[in-house]
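Okay, so here's just one chain, in structure tokens, the form predicted on its own.
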Amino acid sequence: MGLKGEAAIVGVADYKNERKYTGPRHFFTEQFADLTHRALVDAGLDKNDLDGICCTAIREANMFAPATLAEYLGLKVNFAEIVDLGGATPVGMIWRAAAAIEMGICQAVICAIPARPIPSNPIPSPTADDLRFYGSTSANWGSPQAEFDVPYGNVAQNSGYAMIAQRYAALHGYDERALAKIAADQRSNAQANPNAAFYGKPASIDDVLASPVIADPLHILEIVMPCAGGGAVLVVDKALAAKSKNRPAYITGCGERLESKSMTYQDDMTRTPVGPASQSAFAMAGKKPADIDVVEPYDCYTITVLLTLEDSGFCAKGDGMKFVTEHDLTYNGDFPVNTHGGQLGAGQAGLAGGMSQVIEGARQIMGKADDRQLSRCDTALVTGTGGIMSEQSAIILEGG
């Protein structure tokens, strides 16, 4: 049961991550169309090949987003999906597209997430979210978080991930240099990625530890930098993959796990849903951690990467700090992780942040990662994380 590996990523596109975006502002519909065009060009395929759309909510339509986008792009599609999994959304899009293709519903699905600023609305929106400073925490009337978390200050991502790190420290100890090394190694990778927000700005372990503590024990350089950007991935069937000008990156395994919205209800904050998700992906693909050439884990915080490596089976629970210390995580190293810099080194372009991991995994398999290209890359594990370790997804990519 599961994916048969008959759908592949053949085209990708992304905008440069920019901390201070000064370029022209376009509506999400326009950005979606542009990213779609770029991904098609990258694959060497035609717009008429498209018959599927995976998207997120868009600013221009409070509902019927896929229909709005299909109309704007001039497409007639057989598969349309909105995915709402926070940072796990991009990975979730990819396996849903692959499943739809394998079921014969469609032959080519564009999965895109725009994340550049849109034109200012001259008329204030009555649906504007004045509570956005709560981050992934819902302060809306009727939400369990509004009643049981918000009044006690358990809000947003920084405090949540800091609590996870504190709990991990209580159980397994805490080597802050090992955690800082994750950020430093990924920043090193970003120096080979001109699209990274921190391109030209390396950071050492000492730099990370010298940066301000935002939520103990997390330093600011252990936390993602929001930026403008956007990305798209084209998933197609075998027939179209054979016509593409790129080496296909077949989606051979997938997994997804949701356990809670709030940490308040997690059984164990140090054992995350990425464990079951990645185990499903490995089993489906017939692979094991030792078979993976590159790992592209979601990295909103350094603790996220550490737990992902442990829970995905690359090392035992509690051994992550030793594992990170003993391995070189750069693209020149023995265990490459987030070879594009990850979101810690390249920036987090909203929901499109997690798409950067999918795009990089595909590029490594395609052999199109420029100066950071691995000498050999046939298999990649890509993960996504939403909320505060609330929902996680995983896919295995293999070269065709």
The other form holds:
Amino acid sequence: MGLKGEAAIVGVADYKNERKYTGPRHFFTEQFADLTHRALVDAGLDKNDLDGICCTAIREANMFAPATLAEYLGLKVNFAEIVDLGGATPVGMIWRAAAAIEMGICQAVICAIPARPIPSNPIPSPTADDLRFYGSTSANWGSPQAEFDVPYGNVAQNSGYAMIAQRYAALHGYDERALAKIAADQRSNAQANPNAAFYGKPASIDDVLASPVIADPLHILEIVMPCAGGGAVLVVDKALAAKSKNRPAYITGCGERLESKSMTYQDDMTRTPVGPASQSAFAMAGKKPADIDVVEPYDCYTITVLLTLEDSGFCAKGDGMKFVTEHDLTYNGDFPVNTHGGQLGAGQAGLAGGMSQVIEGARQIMGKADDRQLSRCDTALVTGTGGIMSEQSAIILEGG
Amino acid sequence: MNNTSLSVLPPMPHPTPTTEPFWQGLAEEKLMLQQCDDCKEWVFYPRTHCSHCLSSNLEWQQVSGEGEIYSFTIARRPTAPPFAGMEPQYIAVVQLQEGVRMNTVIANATESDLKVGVRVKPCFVHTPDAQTLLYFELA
Ligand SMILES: [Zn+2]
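Show the other one: the form predicted in complex with its partner chain, since we just had the form predicted on its own.
Every component of the complex follows; first up is the chain already shown.
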């Protein structure tokens, strides 16, 4: 059962993360085409090889996103998928693409997420306000969040993650320096990534702790910075992988788990869905945590990284703070985590934020991570997190 | 009754046919919860089908509302623009003795009162919009 490891990432592309994007504006269709072209060039493959598309919702069309995009790119595809798992979307896209390829219905799937601003609309849309106010929380009538989250102010992401951290603190204690170290170590990694929003701006543990508290116990430097960007990943079968100019990063394990929309209703706020997702990925790949050369965990908040390391089995529940304190999480360290800086160090380009983790895992295996390249990287664990730890996905990548 | 007045009016819930008895109960300072006639589990938020067994045999019951703080945060920046002026917001998840959890605000409290596990009871906040919100306060 599960993936046999016969599909591989062979090409990636990403835009530089920019807090204030001032470049030319393009629609999602246009950005998707550009990212796809770049990923194909990176792989040394061409458009005629493509027969699958995997996307998110796009700004130009409320429905039929895969059809709109495929037609725009001039693609005729045998696999057309839209994924709606928030920050878990990119990892969710990759394993769906790999599964479709292993089934034999397609040979090459482009998974792309544009996240640069689109041209200003001369006819402003009245629905944009709710999206901007409430982030991942739906304020639409009839949505449970509109009635039972929004009136109490538990909206968007910060308050939910803060409550997860407070619950964790009550059960396991709380070493704020350990949490801050996650942000500081990843910021260190970002200094070797010119595409990072915080390139040229290191931050120490003390800097993190001196930054304003937004929602106790979370400091602003423990929370991702929104930015413009975008990313694409090309997943292909074995035959095309052999033709690619990059070392293939085979997808040998995957898992996914969704438990709720609001974290309020999770059985245990401190045991997150990435646990079962990672266990599935490890079992499928026949690997254990000690086999992993680099971990690229989704990192919307420092607490997300801490809980992902614990629940994925790198240390026991409650030992995460000791674990990150005792290990060097930089690309020079003994336990490299988010070697591109993660989203905490590189910025969060909307839904493409989680694609940065997939791309970095693949680049480390391809040997194309420039100044932050690990001396040896054959195996990576990449995770994705959507909503308030609502839905989480995991994949294991192995060098071919 | 309560002595909680709101300096800023938060976005109000708009009840649905399914949730109306819950909100009507709050207006009368009663906390109404659904209990499943088939599996006897408590259900929150209100639904047409039990979230434990999918039975549609759900009965409204009045409960005391006693419970404890499962977790909380103090939002020092508004969590969204409509909450500007309410900060610091004492946002919490409360677990009732029936086992269900709900989002709420802790009223009539100071920062040092906020602790995981603290016992709380309902505080019905009647708003100028004629909606009643369910806050909690220390028991
Ligand atoms: Zn039931």
